[in-house]
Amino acid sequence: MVSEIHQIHNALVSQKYSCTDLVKSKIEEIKKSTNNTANFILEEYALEKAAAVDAKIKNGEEIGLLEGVPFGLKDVYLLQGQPASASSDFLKEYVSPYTATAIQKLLNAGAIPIVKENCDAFGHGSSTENTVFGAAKNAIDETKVAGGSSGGSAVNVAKKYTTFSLGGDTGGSIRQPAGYNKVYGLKPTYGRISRYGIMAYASSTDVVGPIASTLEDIRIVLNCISGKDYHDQTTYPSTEVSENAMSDIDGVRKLKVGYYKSFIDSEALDKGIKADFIKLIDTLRANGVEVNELDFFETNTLVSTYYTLAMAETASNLARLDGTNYGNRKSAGNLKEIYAVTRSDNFTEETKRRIVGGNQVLSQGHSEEIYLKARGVRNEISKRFSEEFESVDIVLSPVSLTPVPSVGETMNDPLAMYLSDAYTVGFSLGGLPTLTAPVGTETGIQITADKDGEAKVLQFAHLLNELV
């Protein structure tokens, strides 16, 4: 597929169309749509960008690649002078005092910021249901959920609402509804791209990743976000991913290719899931790819680690939100009341019960026992992974265990929301970079490399397109 980045630029660069005429016509799409992708559309402040666009090239000056391309972000980025939500009663008045990192990197290249997309309230769901603004509707079914909680910017882009989105992910908050929606999303090595300015729901696994429906976009997004920067330190300098490394089919082919023996014979695989997945492995073995059954933890051993530690780090991110520094504040009798009627009706149920499991493994008696014991697990997991790839380049994993479920399926049944993180959480504890590929299997593939190794997660979804 050819990269909707380019085809803009050159639309623009022979005007073909103006770039307010494209914002608009954006805008207006958003504002039509039925999947309620939307909290907030930056009508004026996207117009105005555009027509200095506009200006631009009718002065006959030269436009960068990304200058004029429409985006959106997820509700949980600051943008100076916008709203930002995370679809939270909690922050629905709330307006960004600064710009997050990653989008000051876009907005200096020229791509125009256009809507602030649903998401589940505070990065706390896999649906985009657990939202103050409506459940998102799926791109390809509105019967079935977006996926989350990046649903609202997977489904836009799988709409073409949006070129490129940026979504954040930190147990598959990018790659589910990534493949929900049949569109690629990347998650990329923890630290590649600055966390400043992204609202935190786990700090040791949040990462900040482009939503597209490209490889040659996700690329080019990739390499304009990514890089150190002094306001989050755990950044690191990163080399870009060139287009020439994505199209070495001949070199991507002599990669070793691994697979979860674990992941593929749960009882909880939905059988439809399971066959295609075996079915593109013996595709990848009749093609010359070597491909190595690996032994891994159980997937629920990962699910119950992840979520101690995500509920941990959420319980004390969360401390901030008391009405008094942020947000909606209610009244009551005294300070103490305060506190707890603000929290208590600002909060969703699910936000609320990933808070109450946090705090309680952190108490005192339980911490030993759970938290620091579930820190201990994700070492052996960092472990194990550091040894896998010693002897493969590429692990192949299906998305999610079962298909796309329907609207309201389960959003009453937290554990069935918890599991359907499974196959995710696992390369978030790693830090490794993960990306979601439309390809082999109903909800897609996930293609993970060893940490900065976008290159060769991006080369091998790129060969998956020449042989599936």
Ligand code: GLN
Contents of the next structure:
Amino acid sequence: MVSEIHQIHNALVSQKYSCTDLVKSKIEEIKKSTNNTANFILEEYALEKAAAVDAKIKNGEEIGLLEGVPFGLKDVYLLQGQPASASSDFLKEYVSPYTATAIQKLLNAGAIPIVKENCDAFGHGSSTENTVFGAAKNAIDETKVAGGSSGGSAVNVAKKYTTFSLGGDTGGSIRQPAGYNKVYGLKPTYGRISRYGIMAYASSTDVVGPIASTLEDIRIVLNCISGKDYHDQTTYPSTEVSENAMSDIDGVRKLKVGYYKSFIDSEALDKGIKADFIKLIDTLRANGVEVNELDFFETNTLVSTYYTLAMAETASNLARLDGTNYGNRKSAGNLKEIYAVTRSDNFTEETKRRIVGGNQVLSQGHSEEIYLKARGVRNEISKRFSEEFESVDIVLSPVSLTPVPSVGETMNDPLAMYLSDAYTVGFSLGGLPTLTAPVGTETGIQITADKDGEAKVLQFAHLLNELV
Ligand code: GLN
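For comparison with the form predicted alone, produce the structure of the form predicted in complex with glutamine (GLN).
Full assembly next; the chain just shown is listed first.
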């Protein structure tokens, strides 16, 4: 597939259409859409930027590759002067006081944000149903969920309302909706991209990442937003993924692949997805790729470790939302009651469940037994990943246990929803780069490499495109 960013760039430069017309038509499509992907459309803001790009082109000035390219933002990113609600009642009227680093880098490159996208409130969910804006609908079948929590972002890309979108991934929120809507979604290595200006869910696994229709677009956006940022001390300086690295298909065939037996043996795995996954492994072997079966933790251990830590971290992060410094404040008799009423009325049931769970595992008498134990298990998981990546270059896994659920199917069963993250959360705990490619199974395939191995991941995705 040809890069959409390149296509738009060429069309703008050759004046096939103007940037204003492009942005207008995308915004019209979003407005008409029944997929419910937009919390806020940045019409005035985007059209002003588009006019500036048009003026530059008319003047015969050169424009950069990303200049004038319309993109979407999950509604957890700050863009100065624009709303940022996290799909919650709490922040429905909140206006961003500054701009997130990743967004600033895209703005510097001239890309144009056109929409703040529907998502699960504060990233809490796997379907984009836990949102005060109403459920987003799947791009391919509107009776199905969009996936989550970055559901609106994945649907916008699949529907071509945006050329690419920035999602956020704490435990699968880019990879799972990408798989549900048949587009690419990359969760980069933890620390490759600054988290400054993205609302924190679980700070130790939160990452910023692109969703796009082509691998080349993922690569372009990744290169643009990566890098050390003094606002986020967990960031590291990374090297660009070059275009040449991507086309070395013969080199990629030599990469050693592994997959986890425990993932494929899981009772909960849908038979169709299992059969397709095994077929993919057979195809790789038939094409001379070395594939090894690996032992790993049971998916239940990964899910319980992740949710213990994610709930603890979100309880701490959301403590700042009390209606005093941020958010819609409710009135009551005294300060303590104001906090209580404000928090009870403004958080969704799912968010409250996580805050209560998180405070429980952090509380005296429980923290040693639960929270600290989970941290210990997480260290073991990371150690095991490091060991595995001494013998293989790439780990393949399904994205989800089941085909895409219908709207309403998992909303009332939180435990089932948590368990549905079985294949995504482990790689988050390891801080590893993982890409969902829309191939192999009905909900795609996850391609994972060791830390900072984005180039390998993207190269391998190219190989899969050649072989399946
Ligand atoms: N579904 C997972 C959760 O609810 C992951 C969400 C995310 O990555 N933001 O925690």
